[in-house]
Structures are given as C-alpha cells and as structure tokens.
Amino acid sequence: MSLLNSALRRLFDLLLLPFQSLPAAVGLVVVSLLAAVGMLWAFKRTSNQAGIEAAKRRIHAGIFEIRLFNDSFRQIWRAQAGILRANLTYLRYSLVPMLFILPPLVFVVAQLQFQYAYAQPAAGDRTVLEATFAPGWEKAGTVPASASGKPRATLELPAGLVAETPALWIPSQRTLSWRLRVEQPGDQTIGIRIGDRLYEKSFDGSRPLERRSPVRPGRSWLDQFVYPAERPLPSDGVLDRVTVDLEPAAVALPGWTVREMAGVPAWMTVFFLLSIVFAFALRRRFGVTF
C-alpha cells in the first residue's frame, strides 16, 4: 500500500502542477471532465449496451401499456410486472461496469481529497496537534516517561509556528495533544522528538492549492488506504499517529461558493456534479446509453 500511494502522490501532484496557481473549481472542471471520459471509455467496454437498451424498450412499453389500458386492473398490474422485471434486468446491466469503474474511482477520489478539501493555513489560525502512542508503547522501555507515567515528547517547530500549551496526555486514548498558532504560512515541518526518535507531520501552506493531510498514518494498512497522502511513519516506532486539525477549504464557483455539507468536502460536490453533467453531454459521443 505505502508504495501504491507513493506512485499516485507523484502522478497527482504531476497532474495538478499546472494549476496550483489558480481557482480550485479550474482545476475541478479539467479533473472532472477526464474523469467523465475515463468512466464513459469503461462503461462502454464493459456494459452490455444492446442488453441496456433492449431494457429500456421494454420498461417504456411497460409505461405506455399503463396509459393505454388504464381502465382494466389486469392489464395495469401486467405491466407494473414486466416494468419491474425489465428493471431489474437494467440494474444488473448497469452494474456489471460499476465494478470496473469504482475501484480506480476510489483511489482518485482519495488522492483529490488531500489536493483540494483542506484550506491554506493563515496567519493567526490555530491548530490542535496530536500525537497517539501505539498499544503497549510503554513495554518497549524506549519512551521517558514521568511519575505519573506521562510520556515525554518535546516539539521541533519550523519558524512561523508557535506552541502555546504544554503538551496534554490523555492515557485512556494514549495521546499527546498541544496547541499551535501559524504565526507565518509556509511549507513547514513540524517534530515530535520522543526518546533518541523523531516523528515528523507535515503543515503545508504556501500556495492555496496543495497536498495537505490531516493525518500522518501509522501501520495500519486501512489508515493509510484512508490517509495516502503523507508516508507512513516508521513501523518500529511508537506512535501509531499524528494529526492537525486543517480546515475545510470552499470552492468558488461563478454566482456560487460551495462549501463543506453534512461532512461532504466542497469539492467532492463540485466534481460529481460536474463530473455527471460531462458524462451525459458526452455520452452520445462515445455511443454509450445509460
């Protein structure tokens, strides 16, 4: 999975190099259009097209034959029959290609959600920065602890963060929380040195377009399929974590800004609307029916 994610880091951040410079929903509405074709190419492929149209005849049928005999009970509840038979038949025509599409979706859904759902970090923000210690991080006996059984960790920030708390361990959750003020936006690095090791989490915020993750993942196969956009930390390390809070970032689109709904990124909804949108301006083109 770690190299996975490594390889796809490298072709989004390729990919999107073009437009860090300018408004997110410019580059929504190139990634959505691609992403549009992509999924018009596969379902072409890999659907039965004659088998989705013939459904489509025959739920149409269906409906007219209700218009036509709506005075005789017998016929009507014939043809709801065949109505719902042939849609059956359409939704498994019509998944058939979902499992070629929404696999790749999946992954390119991840790796747009660490480009465009988090905002730049301004000056004056303030972040909760988070360390969490793996279960039995203490039997290893690499870890200074105080009476209280405490760990200790001392912070390495960049200039331009500035913690203004000690650090706050809450030992039924094994974290280790401080809060930081960006003084100085930029691409910067925050340390968590613990023992003679140093757990590094990123804070980027140079440029308003830019991969950014609120979690850096530990071992966990599924954090890092979640989380892909920051390394894993070491396996032989003792944190299983680190995380910032980052805020959402809005996508302004003409006459309208989206914002973040019911926990669904801005952009996500920007990119599926657009993205169904080119599919059915386009599906004539490529001679796919739906």
Given for the second form:
Amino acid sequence: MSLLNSALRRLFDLLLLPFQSLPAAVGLVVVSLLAAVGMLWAFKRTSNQAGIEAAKRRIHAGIFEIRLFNDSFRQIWRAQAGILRANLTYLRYSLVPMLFILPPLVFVVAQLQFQYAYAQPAAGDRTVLEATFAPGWEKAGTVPASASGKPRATLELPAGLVAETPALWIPSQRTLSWRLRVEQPGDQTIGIRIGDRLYEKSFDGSRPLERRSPVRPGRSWLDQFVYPAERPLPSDGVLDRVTVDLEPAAVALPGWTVREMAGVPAWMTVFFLLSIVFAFALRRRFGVTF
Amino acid sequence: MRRDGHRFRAAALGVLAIAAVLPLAGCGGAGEARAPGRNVIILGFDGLDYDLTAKLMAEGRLPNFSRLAESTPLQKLGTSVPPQSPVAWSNFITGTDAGGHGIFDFVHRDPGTMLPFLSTSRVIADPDAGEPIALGKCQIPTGAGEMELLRHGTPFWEKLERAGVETTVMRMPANFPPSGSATRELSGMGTPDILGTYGTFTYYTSELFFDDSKITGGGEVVEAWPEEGVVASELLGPDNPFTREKTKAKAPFQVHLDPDEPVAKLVVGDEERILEVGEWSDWVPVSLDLGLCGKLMMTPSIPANARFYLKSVAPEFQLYVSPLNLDPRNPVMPISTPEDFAGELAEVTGPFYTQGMPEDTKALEGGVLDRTQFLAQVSSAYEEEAAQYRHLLAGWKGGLLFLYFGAADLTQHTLMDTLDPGHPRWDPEVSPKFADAIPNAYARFDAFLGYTLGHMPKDTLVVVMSDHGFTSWRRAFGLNTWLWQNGYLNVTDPQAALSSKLFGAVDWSATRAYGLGINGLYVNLQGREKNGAVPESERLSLMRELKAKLLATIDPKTGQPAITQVFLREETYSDGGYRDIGPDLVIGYAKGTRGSSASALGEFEPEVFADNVDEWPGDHLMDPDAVPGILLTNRPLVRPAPTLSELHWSILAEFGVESGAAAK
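Based on the form predicted alone presented above, generate the structure block for the form predicted in complex with the partner chain.
Next comes the full complex, and the chain you just saw is listed first.
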C-alpha cells in the first residue's frame, strides 16, 4: 500500500504540476475531461452496448405503450412490468463496466482529494495539531511522562507557525493537542519530539494548489488507504497518527463559488458535474450509449 | 476547527448526494441599480453624549471629530420622549414621534392582561394553523408563527429607494424583522437570539455556592462537574416543535481538561476548540438536535452559533457560553434583506453576532464576566461590525449607507462610575483602573470616522449622530412605590407587595395609576385596563394632578427635584394613529436620577429613593433635555436638523426627496 501510494503521489504531483499556479477550476476542467474520456472508453469496451441499447428501447416502448393504451388497466400493468424488467436489465449491463471503472476512479479521487479539498493556510489562521498515541504506549517505557501520566512532548515548529497553547492531554483518547497559529504560510514540517524520537507532519501552504493532507497515517492499513498523501509514520514509534485541521477549499467558477456542502468537498461536486457533462457531450463521438 | 478524520469517507458517500445538491447551486444575484445624486454615509453611534464628546474633543482625543467640527460645529441633537433607544431611533427612521411610529418604550403593556411585552416586535400565530397532528410521540405543526415589526411609519430609506436611491442599512434599531424596503439591510437592536430573547447566556460551573441572585434574566446557571477530566453538558435551545412532550432542542458538548495545565478542549458536535483559561473561542457552529421527530420531519437540527469563554478549570470549572446566536448563513428568522445578505457578509468577514445587542451586560451584571472580560467581549463585537463596514464601504456604489454601533452605549451603561467619583458605585481601588474605557470607546469611533473619511468617495456627505446622550445614574426612583405611598396605587398586602412581581399584590379596584417601563405612567382607565378604576372623565385631571405632584418631588438626599419634566400624552405626541397605545404620562427624571428597574416591571421597594448600586451606573432614561445626542457633519446640511425627527427630513433633503416643510 505504501509503495502504491508513493507511486501515485508522484504521478499526480507530476500530472497536476502545470495547473498549480492556475485557478482550481482550470485543473478540474482538464481532469474531468480526461476522466470522462477514460470512463467512456472503459464503458464502451466493458459493457454490452447492444444489450443496453435494447433495454433502453424496451423502456421507451413501454412508455409509449402506456400512452397509447391508457384506457386499459391490464395493458398499462403489463407495460409497467416490462419497463421494470428492462430497467433491471439495464442496471445489470451498467454494473459490469462500473466494476472496471470504479476501482481506478477511487484511486484518482483519493489523489485529487488531497490536491483540491483543502484550502491554502493563510496568515492568522488557526489549526489544531493532534498526536494520537498507540495503545500501550506507556508500557514501552520510552516516553517520559508527568506524575499525572501525561506524556512529555515538545514541538519543533518552523518559522511561521506558533503554538498558542500548551499541550493538552486527553488520556481516554490518547491524544496530545496544541492550537497553532499561522504567521507565515509555507511548505512547513511540524516536529513533535517525544523522548528521543522526532515525529513529523507536513503543513504545506506555499501555493494555492498543492498536495495537503490532514492526516499522517500510522500502521493502520485503512488509514493508509484513505490518507495516501503522506508516507506513514514509523512503525516502531509510539504514535498512531498525527493530524492537523485544514479548512475546506472552495472552487470558483464563473458566477458560482462552489463550497463544501453536506460533507461533499467543493472540488468533488465540480469534478463529477463536469465529468457527467463531458461524458454526455462526447458519448456520440465515442459511439457509446448509456 | 473541525474534526477532519472522517471527511474523506463522508465525501465519498456524499457523491451520491451531488445530484440532489446541484439544483441549489444556481442562485444568481439580482441586477444592481446605480444610485443617482448625492452620496451620504450616516454613522449612528448609540449614546454618544454631547458634553463628553465636546470634552474629549477639547482634550484632543477625538481628532477626526475635531476635523469635522472645523467645517460644521458639533451640535446637540434633540432626542425623543422618552430618550430610549428604540423610541429615539424610530423617531429618526420615520421622521415622526412615538404617536406616529408606536414605540414608546422598550416594553409596552397589554391593558387586557396587564402583562408587559417587548415593544418593537412580536410573534404572530399563523391564523390558519390548527392543532398539531399527533404521530406517536411526535407531532406535525400545522402552521408556523411569524415575526412582526411593531414599528410603524415609513422609513427614510424606503422613501429614498422609491426615488431611486440605493440604500444599505446596517443594524438599525427597531428594525427587526427587517423592513424589506432597503437594497441591503441587516437587523439590529431588537433581533433576538435563538431562544427568542434579547440574549440569554449560560454559565456552566462546578461552584456549589455560586450566587445567581444578580442574574435576573438574560442568563442561566448550569451545574457542571468534571468526571475523569471531562465535563459533559448540553447547550439548550428552544422548545422542540416536533415532540408532543415538551422537550428542548439541544446540543451536547464536552470539555476535556488537561491534568496538568490550565487548558481544555471543547468539543461540540464535529467542532473542536482548544482554549486556555482566560481565552475566548471564535464562533462555534452548533446544531441543536431535534431528535428522531425532527429527523422524521426532515428538520434534524436548528443551526446556531456560540462563543465560549473558559474562565477557570481549577479549583472550580467555570465556562461562559454566549447567547446562542442565529447562524447568519442559515438564519431561522429573517435578519437581512435580501435574505442571503447576512450569509454573504458571513462568507466574507466571518460569522458575527446576530443578536441585536451583542454586548453581554447581563453576564457582567450577574457577576459571570468581570469588567475586563466584558470589555474584551465588547471589543470583539465591535471588530466584527467594523470588518463588515470596511467590506461594505469598499464595494459601495453610492447612495445611502447607514451603520449603527452600540458599543459606547453599553460601555457607558456599565462603566459610567469610572468617570464619576460621586457615584455610589465609585470604588477608589477599582474604578480608576477602567477610567479610560469610555473615552477609548469614543476614540474607537473617532478612528472609525477617520477610516471613513479616508476611504469614502469624493463629495460624500458624512453624518455622525447619536440618538441620545449619557450621564451618571446615581439615584433610583421607585415610581410604583411613590404611587403607593401617595395613595394612587393600593395593594392587598403590603408585605406581599414587596416581594411580588408584575403588580402581583395590587388592588386594582383601588388603584388609579401605575408605572410600567422606565418612564411610563398609566392611568388605570375604565374600559381600557383589565380592571380599570378611573372613568374617562377624570383621566385628564388625574394626569395633571400627578404631573404637579411628581414635579414637586424632592430627593431627600440631594435636596433637588427628582423629576424635571412630565409629559402628557396628548400634549406631547402627534396623533399619528398610535398615540393611544402609549403611556398617559412620560416621566422626565432629573439628570442623575432614573426610574428603578424593579418599578419598571411592576415591583415595589421599601423606599421611593435609593442609591443606584447596580452594575449599571450610567443611563439616559431621564429628562430628554438633559441627555441630547450629537450631530456632526463634514459640510452643512441642506436642511438643519435640531432633533432626531428633523434629521430624517434633512437626510431626505440631501437627496432632494420630500424636502421642505410641506413634506412633513
């Protein structure tokens, strides 16, 4: 997983490099167009186009049947049943290409998430840095702690970041947290020294568009899958994950600033909307029916 | 700062919701009209006193005010009768007096029930609503109440809009719900919090013997104990409309305390803040949960915003939570015109206090915030308003721009003893430490004026005004006690009267007059009051008798008259259609004396006179001639404005709208 993530990170950093100095919408238009082309290509090759065409014709026929025989309950009922059967067939034919399209799309979305989902930190912004200790950390005996059991940790902050609070220890969650203030955004690395080990977390803010992740994962495979943007923490350390709060980014389109809504990041709204629009616009050129 | 761990997974699931979300996205702005003619900016500073302004100008502490005064001298601006903010601003808004706009006091009374109610707005029930439809433990309301603005008359901005002038009216008092007639407006004083009150804070504390006797409204105290380093409690919202049993909308929260340091993490829903002791949070979004019934009704929660102040974590836990303000991005009541204007402001300048009077004087009076903490809170509210103004001024296309600031008013109400060594609350140890608070509030406005002068379009007329002045409030006058002692009001049981509220022990059959509100005195009139005892034929003679006696009342401590003017309704107010809802007499207390707070709500005290030792040492609800406001402009007005009502017409005259005496 780590190797795959590393390769994908490099690939997407390279692919999106030309768009880093442009508005997010520009990159998203290109990415959506490429995604639409890719999906059309895959759909055409992995789907039963003739079957889909036939199912659609049967649905249309059923609708006409209802219009023509709207005084015959039996005929309407039979047409409805036919439409339902054709719909199920249509869904079955559509599912097969989805099995080919979705897995790579998930990896694409995972990478794009960290390029477009989080806003560039600005001077004056505040964020919470949180280090989660692994279960049983205290048994290792390598971490100095206060009489109350609070692990001792010191922050090594780059210029441009300031800790506004002392470390807050929540034993039930095994977390140490600090509130940080951004004085000068940049591509920064936050260091947390615990015992003789230094744990690092990136906090990038030099450009509006660049790879940013709220989580540096630890050993958890799921965390590594969901947060592929940073390499995992050392597996022999006492930390399970390190997080920073990042504000969601908006995407400015002409006449419409798209914002995160109901948990859906703004970029994703734009990406899927544009992908659908491009897919519809190009489907005849690719000779695809769906 | 939001917990972000699940955002990506939520986002992936949210893909399916995109189709539903998309239709919401195509909202476009309305076309914009260009304002013809002149440009006017009005800076409405509530409570700026003429004498104090002149003094600070002479001391060189208000250089921008002085700059303006070089072209037109600082002028007294006659205030309203009585000089209460909702009345005064309504005079300015409508160009008439209370007889024309119907606002006579902060509180009015319903003569049918003798109960007081807030004068500027009310909730009106849906006339078509029936009983809620029961569904097990849930219910479906069959109608929703609506807020109604009780201030009548035509606002000056409506007249200007009709003449094609674009107007922006920010936080005008007595304008909730917003009139809807300005191009842009944000409601101000009178706008409630999420509970429908003028602002109710909550104080969470582990103190066993916290004295909450000074919290007489506008605040709640909740016991909150740390258990294993965590304090868990709830923010309480309004009643849940979807449950048959009476329950509250609520938002659970936790405060995780560090075992060693004075720092804590606040967790409210998905929101987290780390606060050190002595720190204020920014605005924290709060979703007040409406439970399963709310979810079934597709309204799972009520959005609100709150600010937190961590006073202490040890030895006692003490947390102040501001009144739950409306979320300007999704307000549950109308607070702006157009409706999304408040949200647009929040997007650009951040969330803000939507409650009409953000300065939490109740928390100061209740001993929950001290003066330093209160001033910090006042300052943050001011900064929000200033940021919004800078944003609006930057994009202003001309026309009329009005902005209201209330910070000086409430700072003077709560800290006037710091400028008056003769005040009963003067403490030689404490008061001088805050002696700069009020001058600083004035100086802040001066800086604001300076910013305006430096950033406004050329040839803009700037009007700096206040609705009334201010003075030290040393002596309290118990009007209802005076009426009782002088035989105009009778009680059934003298002992019970001293502890009863809202005229609880009054013998109405033997009562001829009663006081309600700070300045209002009503005749207990037959056919009007619920238990009226005075026939209409005796009303006027009784009013004249009361006036004479009140004017002859001498404060035994000062040897001076306690009351310098008494206004008879018919002699004072125009007959603009609403005169009859006002008090029969309005009391103009002598400078330094004011009606007692207890009497204003139908209570009695052992003595008529008392020293004012409340955390409210300054006031203006006195003789209007004693507390004029100010007027300052960067060039002479086309039409002079000696009073607030006249200023309404002067502003119109600047645009060539309804100018001249005939307009009135």
